[in-house]
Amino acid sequence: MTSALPLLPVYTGDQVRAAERPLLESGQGPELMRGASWGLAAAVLNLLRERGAVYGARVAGLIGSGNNGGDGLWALTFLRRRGVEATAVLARGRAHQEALQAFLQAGGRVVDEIPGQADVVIDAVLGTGFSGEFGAPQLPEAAVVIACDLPSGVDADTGEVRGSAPAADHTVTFGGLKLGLLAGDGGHLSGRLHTVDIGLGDHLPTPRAQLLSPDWDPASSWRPPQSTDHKYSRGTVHVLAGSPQYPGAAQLTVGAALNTGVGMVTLEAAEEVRHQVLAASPEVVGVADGAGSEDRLEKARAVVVGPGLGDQAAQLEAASATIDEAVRRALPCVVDASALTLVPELTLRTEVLLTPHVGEARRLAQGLGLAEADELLSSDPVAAAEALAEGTGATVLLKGATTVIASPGAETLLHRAQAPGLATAGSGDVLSGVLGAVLATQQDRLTVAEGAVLAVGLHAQAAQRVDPNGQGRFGASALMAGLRA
């Protein structure tokens, strides 16, 4: 996939294991293990240097009986040779013999439990081949936890956890990013991700998905207005949002579109909602609620429908007509919140962007009779989003700590936000406005899915600007300053 955005390939655990197989069959297993374990040790060394001294630091490993445990023991061996006080707990009472022997010869010690004063704990119990249930042990609260390849108990393909898994502050993964480190519970448990190249190269297949690079600055991918632009060529967003019950949703959506950057915003809403929004943003063009859909979308380059509409029949009828007209014109159309209830009755296309959170996605799947998507939401959110996209014909943006963007016949895109404060009322309304602005102004160079992932990145970046320490001490309206910065 060629994209204007910096995307990183993401694989399932099965894909990475299949890529390793020809190398293992040719006798290169020890080299693979040494490369992985040295990458793990290097990550621990970097962390120890950031925290203070390496020599005398206390690193403990929770070691499994398979190759994952072997990787952990070799890493501890390398660390011991650098002067680290290294201990290992054999979770199964046995371990990879060659790695264990090297660890003991280097002066490492096998102990019965993780020392309470450990500075770093390496979780190396279970790897990508694990299936079943796992009970996570209690680890010292003060220690930094580093997972070897993935947190033990996390399904490498889906992120599902059956039982419990230890939460990692960092995960050092081998050969390629695994989907289970980003999706579902795995996305919450994996911490900061570090990928070690172990030489799989051309053996890796087509990626399962693509992740927007965490080192990317969203603003660098934004095409600003040109000197030849006017308000219409720059892009107009038509917003149908708000209700007497939820007038603030319209204000947040419109404000987000304006602060992201757009040529013009038109707002279709009840009179009292329009008055409130125009008092705060007089540049907005108000449109009477229920005006003819053909006229109101004549100059629009993108449409946003749904935030704060409520459940009144007249508003939903206007929303349905607007979506139908957007589909007829092949306009990018964001469908959010209350408007998602209309989807089972509509004929959609990939220019339509559905933006459910998990609860809305579940109701959508049930309304469409997509039992598989409903079931997958609990265990495999990426596959669930893909099933919803195929079932509706639309592009689906499934909200979460890792946002999944799936479009029929296209690669699935992922964005992992480090912005816990976004879990606040009105944040989704702001995202809808950002989406509308991006789709209106960047559509000549980005697909709807790419525009969506850019918008999610801008949304997360705004939160990080107003809340750099992740304390969550802000409301959604504060995101406007973050968008402008």
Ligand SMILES: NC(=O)C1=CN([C@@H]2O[C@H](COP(=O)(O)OP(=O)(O)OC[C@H]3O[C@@H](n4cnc5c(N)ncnc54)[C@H](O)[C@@H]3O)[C@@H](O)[C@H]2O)[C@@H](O)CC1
Contents of the next structure:
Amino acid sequence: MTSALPLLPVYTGDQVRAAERPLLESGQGPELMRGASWGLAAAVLNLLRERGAVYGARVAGLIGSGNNGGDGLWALTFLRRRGVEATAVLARGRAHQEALQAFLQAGGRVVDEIPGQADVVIDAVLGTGFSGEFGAPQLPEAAVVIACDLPSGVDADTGEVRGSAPAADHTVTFGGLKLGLLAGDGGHLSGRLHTVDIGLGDHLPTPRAQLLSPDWDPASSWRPPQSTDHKYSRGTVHVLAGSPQYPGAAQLTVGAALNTGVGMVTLEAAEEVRHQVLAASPEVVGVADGAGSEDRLEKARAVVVGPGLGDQAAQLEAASATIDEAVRRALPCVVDASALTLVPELTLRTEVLLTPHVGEARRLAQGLGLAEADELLSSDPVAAAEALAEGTGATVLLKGATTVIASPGAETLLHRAQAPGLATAGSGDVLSGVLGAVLATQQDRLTVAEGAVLAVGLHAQAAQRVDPNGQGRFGASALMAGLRA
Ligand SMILES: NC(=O)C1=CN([C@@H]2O[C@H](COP(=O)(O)OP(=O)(O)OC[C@H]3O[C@@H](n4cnc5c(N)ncnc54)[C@H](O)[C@@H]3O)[C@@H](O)[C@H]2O)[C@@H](O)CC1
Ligand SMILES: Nc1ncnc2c1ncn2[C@@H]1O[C@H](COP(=O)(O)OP(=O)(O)O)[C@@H](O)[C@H]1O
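Now show the form predicted together with the ligand, given that the preceding structure was the form predicted alone.
Full complex below, order starting with the chain above.
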């Protein structure tokens, strides 16, 4: 399927290794290693140029015994030939013979410890050949760390760290983006990602997942209203959110939907919640909660249920009825926060978008009796989201620094936010509003999963707008305002 969004293929380590195999068998190993190590050296050179001079810069490598170490040594060799002071620590006491010889011939030095003055450290102990556990050594604090293919100790297939892994500022990866660089702890440790094409081309299989391109402006994927539009044709979002205990959640969800851009927002909530929300956003149309009338969704193109709903039985009952009605009408329906507790009792379809964070996903898996999904949440979050999607029949958006969107029978989509300030109370309520607006207005050209990944991109972009230096000095209200271009 071709998507209207710019998506990058993501592979497991095993898939990339399998793609390399025929080339290695036909004797092209040295060329592959040359391509990979030159790509790594080029990335280091760029970094050194940005920081000052290349000549005399100090670059140290932590070198393993396999091909990952070979890549590291060849990269150090190329750098040495450009006047870099290159040192290598042989972490296993031995290394790729040919690469070591070239390194020594170029004037590189083997040392016992990474020099404390190193400007750049290349982590080339373990790549896709990692098995068992790894213990990461301490690296000089001031050095920029560049991982060769992936940080040592990270499982390339899942992102799981077994033992410990050094955090990289950059990872230069070969042949294709690997899932372990995006998911789980691997996603926190891999830094900025650079992919080097080593000519695997047609040998690469169907990707394991697709990543929304980090270089893409998500706002450019937004289809604006047309002159022929009227409010209903643009898209109406029906929101069931907020409670006397959490009225602010409704305000954030509704405000985010309005600032993302919709034809109309209707809010189903308790009177005092509606009163508060309408005081801030008089354009919202209020509907008494628990109204129970089926025509409240008649004009809706998307529904959002759950933010700030709390755990009162009457509110959950109204939420359940609204989700059922949305399912009956095949409307995209975002189910968030406490409404997620209703899922085991509901019959869902792929238009329903469940939006748990990890804690909620764990409770969801337990509520559904999906023990495997519960376990996978720690070791392989992508597989966990897929198991939840299969188990519920719904699309699942698992929140986190990397958001995973899994839909039964469809490709899994990923978004990686470089905005940890998003971890702030109410941020998820804002995301629900953005999701509602995108699903209501863009559904003619995007699937629910694609709309979801676009919404997650817009949410992260809003954080970058209000907090360009990543200081985290903003709350969810500012995030809501940041959605406006
Ligand atoms: N074969 C090639 O020519 C190519 C190799 N590539 C590089 O090679 C890497 C894969 O190379 P390898 O298959 O040699 O594997 P690695 O270099 O990732 O690691 C395997 C080596 O480390 C040891 N090892 C594994 N787990 C360990 C642990 N927990 N503690 C200590 N030692 C451990 C193994 O015994 C083996 O010697 C890729 O990540 C990539 O960097 C790429 O350059 C593409 C081409
Ligand atoms: N470390 C992080 N880096 C980037 N984004 C994050 C991080 N932690 C959380 N987020 C995002 O912030 C939002 C938090 O949502 P949620 O946990 O539901 O918050 P709340 O319930 O307080 O509104 C999600 O969109 C999630 O993907």
